[in-house]
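A single chain comes next, written as structure tokens; it is the form predicted alone.
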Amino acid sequence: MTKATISLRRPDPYNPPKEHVELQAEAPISRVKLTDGRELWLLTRHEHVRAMLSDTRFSSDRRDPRHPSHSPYMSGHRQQLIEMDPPDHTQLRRSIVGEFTVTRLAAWRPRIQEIVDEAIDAMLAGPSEVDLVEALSLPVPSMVISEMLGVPYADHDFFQENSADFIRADTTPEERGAAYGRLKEYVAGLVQRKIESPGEDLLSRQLAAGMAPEEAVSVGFLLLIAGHETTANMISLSVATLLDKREHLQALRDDPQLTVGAVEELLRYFTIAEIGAARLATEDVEIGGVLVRAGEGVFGLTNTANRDATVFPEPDDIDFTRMARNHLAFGFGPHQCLGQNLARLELEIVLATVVRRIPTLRLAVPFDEIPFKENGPNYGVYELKVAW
């Protein structure tokens, strides 16, 4: 055990913070300090991170003043899915689970296609140098899930202000609070017209089966604000490293089929979740040898556990032909990610046909001139300037 302050920044954008690594190497399961002083366990190691995401009594629910989540709770914000317990976790996950098979998500693989292509048409017909992340990333997920809640796309721009003042760590709880009002607002009423005049859409299909209005509001709420920001990082990190690492590149041109395992690496590589596994033990629980007794907030580093090399062998490089399929980048255990299959088939389509489509295409900054996100709960990029 071992007394450490902690930061999520990470100086070096292809890697861990350096601190995380070494406490992995010198004291895997440790009592540190966060930045702002409250005191945790973190765990940094596949098997820990991994048995503690599985162990129910590790609770999500952050209405508990010690859980060690981000931001406060705010009173009046309802239970969001990622923020309950079994056995109400369960029953409403299960309700909606079904809408993000890879079966059900197949279906969806023609549309995604063409929204890719009109993304990617109307970038080659403006200048020559774009803001990649304004003309793809962002559109292209929040097109998406727009669609399945049957959510207007004029209104996309109201949400990607909005969530990003709900996520962003430097928000202040006024301006989170505010911008957390607007749009549990607008879900509301699109839910209410949804009970109104029902459509093909999840959030009506839901409806149908029986799901209270205001959980479909919560549901909405979450999937809305998830559903985008994290593919969207993704997509431009994916994107900023093929065209700096070129040989990764050119080995997708030479074959696309490794297109499948480089998103599944690149989700490892990245770990793009940067405080998604923070729990608080309701029982004393030993884990690794160490017993976590309850009460205590737990904090699993997401991003060291996909680079141990027990796991991973050389993790700290990137290896399309890994088959890392067993990564926790999106969590693990009741909470893994609800999305995880409609984020891989989007970044799977994003990047063959960027690779295809935009031969040319190339950075238009230097690599290390590219703003990172460090300060908030996804690692990603502001901007990703580009030229072809």
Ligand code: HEM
Contents of the next structure:
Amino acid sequence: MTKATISLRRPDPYNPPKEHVELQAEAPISRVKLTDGRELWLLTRHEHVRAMLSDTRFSSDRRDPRHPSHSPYMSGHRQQLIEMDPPDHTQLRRSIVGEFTVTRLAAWRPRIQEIVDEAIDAMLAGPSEVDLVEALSLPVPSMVISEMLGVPYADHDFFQENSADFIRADTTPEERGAAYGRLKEYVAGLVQRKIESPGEDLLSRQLAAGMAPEEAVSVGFLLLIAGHETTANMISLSVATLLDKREHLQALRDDPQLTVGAVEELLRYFTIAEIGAARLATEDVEIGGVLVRAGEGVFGLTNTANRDATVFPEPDDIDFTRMARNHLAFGFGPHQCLGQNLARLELEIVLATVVRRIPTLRLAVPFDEIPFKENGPNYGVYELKVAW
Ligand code: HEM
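Target state, the form predicted in complex with protoporphyrin IX containing FE (HEM); input state, the form predicted alone:
Every component of the complex follows; first up is the chain already shown.
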């Protein structure tokens, strides 16, 4: 058994911790000790992380104190989709997955384009230096999910402000907790309104199809939280990369068709969901020749797995032409990101529109001085000052 350490600290903004990458060759499955004394298995190879995430003998139920993502507040809390195991998970997921298919989302393309254009219009109408996180990265996913959930236009500001408070660096845990409470209460009220007066939105459809009101609150809240900061972080990191490594910006200018490949490659490259692949073994399972015993925690390092050279040649190069689609940035298996097609669509539209509409865009601070989020749960940036 190899003892390794676990760290979310990246040696530089672009790369996962070196010690994790080294483990891929030396000890791809190793035991690690967390600061609280608990031990768990660390998987670093693409093959092993994928196998673990698709095996339902590894549980997502974080209420179990042995689960690597357990925290004491979880006892007694209502399980979210992301924390459920089959058969409950399968049933609930089946009822909402239809909302997020590529075909279904295609209908949203024109509206998402309008939302992006409106945010960029507002940005260009003001001073020629802004924080892109506030001007574009956070409002776009927030606006899109608000409309999907059927949040009335008058409540959009409330929604955006509270979601932002939940995510910002300068808020205290108490402030974040309060914003969390206000959002949850808001979604409960929204569900009640949809029961009384249904609309053409996701929540109304789910309720009409027989979803229990408390389930609709839970689903609505998860969709709101899961897709907001993640997509915002990817927008900011992608734009920051294009402005830092200008050859990639030029490549998109020369061939806008490359945008779809760029989105996929940047998702692979940054793999922002740092703690999205924690599971608990419910039975003895052999993985990569190692026996993981029932009751042991496992952590799949997707950001390291996405730099596995056996799957992605020259993994540390950014290459918009590589077919990176088999990356694990959205996880894998039964819990693979439900909103991945929406995230891809938003990212594609934002990147294409920024490249086309703001040709003089540049970083307003040196790349190294951008405040990166280094302590999980999602990698990203707190602020991105840009000018044009
Ligand atoms: C699950 C990443 C955007 C909704 C996940 C998981 C990852 C992930 C890694 C799997 C967690 C696990 O296995 O335990 C991301 C990234 C995003 C993104 C990197 C943006 C770039 C979104 C969006 C939505 C969304 C836009 C919806 C509006 C969800 C939901 C789940 C999930 C509901 C739980 C699925 C389940 O448990 O069956 N996401 N996500 N995500 N994501 Fe995303």
